[in-house]
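We begin with a single chain expressed as structure tokens, specifically the form predicted alone.
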Amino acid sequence: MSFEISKEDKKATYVILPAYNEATRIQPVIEEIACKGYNMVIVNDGSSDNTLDVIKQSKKRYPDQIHIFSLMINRGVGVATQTGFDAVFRFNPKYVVSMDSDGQHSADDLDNVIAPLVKGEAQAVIGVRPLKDMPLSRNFANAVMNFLTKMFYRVDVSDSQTGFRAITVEALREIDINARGYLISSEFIREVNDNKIPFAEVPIQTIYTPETQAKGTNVFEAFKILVQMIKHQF
């Protein structure tokens, strides 16, 4: 990337990481984000393993960059992300990013994702995964969700189910997200569109492992989201 993000803009950026039972995967994610100079709001989503302990270990190394919030029970990625969105206002950020905590997303893409915000080209950004690298079942489910997002929310995007997104704090104040689970991805796009917030798509890399492939929007999750979308119309 030719455009360089300044240290000041990195310091003004907070990355929200919803985490549920990610004890074996989250530490490298945290460390890479911290090393790049970004701040984090990590939401422990009622994990039953030692995810919280792992997060606390990283906080000892980066006390000023890591802020921990915990939900008593597992509420789902939508609620955990919204908890992060609500909490981040107390830190007066300029830019807010949300990404997965399981290692599926690369911290190397953070600069690219916030660049349109820093340059004033957009107020919201979604990171678009390469379809060719996506497992077949996930690819199909994503195509279905892209179609449903266009049909229900009247927004045509390349990757409606991406968990890597960024937004200015001013735009974040304008949107209202209530999704409990993976519907949050489509809801984020709907809110950005309904509030006429200029947004951009940025290509990102995605790291698929057996663990990350087992999560996310598969065909079953796509059906559940469809039911939720229908309910939201009434």
Contents of the next structure:
Amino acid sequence: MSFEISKEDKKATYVILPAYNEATRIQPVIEEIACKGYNMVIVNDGSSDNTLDVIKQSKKRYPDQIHIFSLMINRGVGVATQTGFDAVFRFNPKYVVSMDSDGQHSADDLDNVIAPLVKGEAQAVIGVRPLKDMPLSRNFANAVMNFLTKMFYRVDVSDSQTGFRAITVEALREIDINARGYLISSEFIREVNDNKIPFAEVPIQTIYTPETQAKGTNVFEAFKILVQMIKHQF
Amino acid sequence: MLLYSILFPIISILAILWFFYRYLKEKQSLITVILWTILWLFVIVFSIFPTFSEKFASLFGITRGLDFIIIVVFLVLFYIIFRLYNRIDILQDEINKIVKEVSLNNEITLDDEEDE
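Return the form predicted together with the partner chain of this protein as a structure block, the form predicted alone having already been given.
Shown next: the complete complex, the earlier chain at its head.
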């Protein structure tokens, strides 16, 4: 039987959604999370489509659960998530989650990802995508990134590039995230490990569509992350 | 006298003057101006006395003077790229900081829409 998250804990949980050109995909994601009783900090990452308008429409329906911030220009998923992490402190959360806003992650996994934090088993959690569900190219890029994360950051995890992560607010205060792009995934793991924050891996489901596959860590992104990892060694 | 031995010194003198002009306008540090002036002075010397480059090359175990010049040019270009990369990196961080700050100070509320 899965662990039941209380209403109070859900109210004290803020889900950060960085959104770049997600006008056609973000609405169901927001509404699903809102229906489950979680709060959200949505960061529009300088989208050139009407993502911001779509988010505002959702806020009209769930005014108390949604907080919107908007970057005036596109700065990447890392900066958008950092903005969310910085903003969330003003709402006094207990738990902070960040997940993709393109529908790749399921809101049904929120309870499972937060459960180890609520139970006190861990202070940080990463949602691990099953390898069998991953397209081959993504699977290869992910294996390379896991190896690089292990080599450069000395952390061995099953999915270093997951965008689904949860952390307690105390642990969030301890970590320092500076990554601009997709490096944020590896950097989050490095910071958690370096600060000796107990962390857990939780399996999550991933919904792959041609649209969600267009984003994320491809070979080009993996190369960019490698350059940044090397740079961080100095 | 070959064309390059007239053209290169003229370009070099103009470049040195440009660097000093930027220094006077406080757009360039003194050390940068000195380093660039030395480099351009070498260009002048090598253009007027091409055999001079061979003497320099032999100091580094390189036989041809032209090879020495090409290697130096490569090194200088790589250094410039490195400097530019670093500068862009710093600028990116500063832009990120500003964009984040502006966003955090302006939480979007439904009142904003009503005002519009």
